[in-house]
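Presented as structure tokens, the chain that follows is alone, the form predicted on its own.
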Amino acid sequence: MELKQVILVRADLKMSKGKIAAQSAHASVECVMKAMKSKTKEKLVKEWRSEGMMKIVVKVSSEKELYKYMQEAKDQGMITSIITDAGHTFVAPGTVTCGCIGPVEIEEVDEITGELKIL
């Protein structure tokens, strides 16, 4: 079984590369922390770590589109996270910047996010 995380970034915000990197890291860590609270998901995290922690960052066009993919993943029982920015640097406080799905089996997450373009 091969596992990966998919990080979905809002392209409409036109964040800097550094801001995208920071927000993506927040989303990834949040998903892992959520997963570690569940025995079944914790096993996935351990396996994912042993495989090299594959991640892919893709773009979505809006907050609405981001929530659409997050809901599909949740409906399939996948761990997700949504990141809301504190507003200290680039965007207004409370702005939803990105989300993350997984780690989860590649085939499962690709059914949901496979058509999205890499950032």
The other form holds:
There are 2 protein chains.
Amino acid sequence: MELKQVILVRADLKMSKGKIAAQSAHASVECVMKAMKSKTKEKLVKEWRSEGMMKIVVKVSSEKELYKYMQEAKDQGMITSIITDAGHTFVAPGTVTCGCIGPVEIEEVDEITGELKIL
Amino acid sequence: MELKQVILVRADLKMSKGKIAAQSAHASVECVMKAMKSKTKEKLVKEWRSEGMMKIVVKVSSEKELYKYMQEAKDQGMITSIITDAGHTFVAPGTVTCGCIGPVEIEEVDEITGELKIL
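For comparison with the form predicted on its own, kindly provide the form predicted in complex with a further copy of the same chain.
Everything in the complex follows now, all chains and molecules, and the chain you saw is the first one.
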């Protein structure tokens, strides 16, 4: 099985590189923490880690678009996280900045997010 | 206790925003996974998560500089991770791209990385 995490970042927010990195890390860790609560999903995390923790970061153009993909992934039973920023710096408080799907089988998630462009 | 993770990214590599985000997420998750292996450190992770998983992303100017800070953190018994990229895309295989320290008490880690600039 080949697994990956897909991190979806809102490109319309004009966040700095560092901000995007921090928000993406939030989303990725949140998915891992959620997964660790279920024995089946924990196995996925361990396997993904042993494979090198593949991650790809893609862009979405709005909050609405982000939710559309996240909902599809959720409906398929995938691990998901959505990050809302406290908004101390770049964005207004409560702004949804990014989301993460997985670890999940590459083929499965590509059916949902495969069309999105790499950030 | 107020905790944070500090992610140190090599600014000399000219990585794309997406690449930096993926590498930072690697580093952050790796620290979390390492921490989960120790009861004491696991507590730190849980507390940090309940506080909102504060993360800051700072820049270093070379591999040498990155190792200097990581070593100092390690010497203090902090959780650390260093990420080496498989190099399929932007950088040569085996390139060290970034590192992560923590979660750790803000004051403690600021003594080591407080002088570094935000990415």
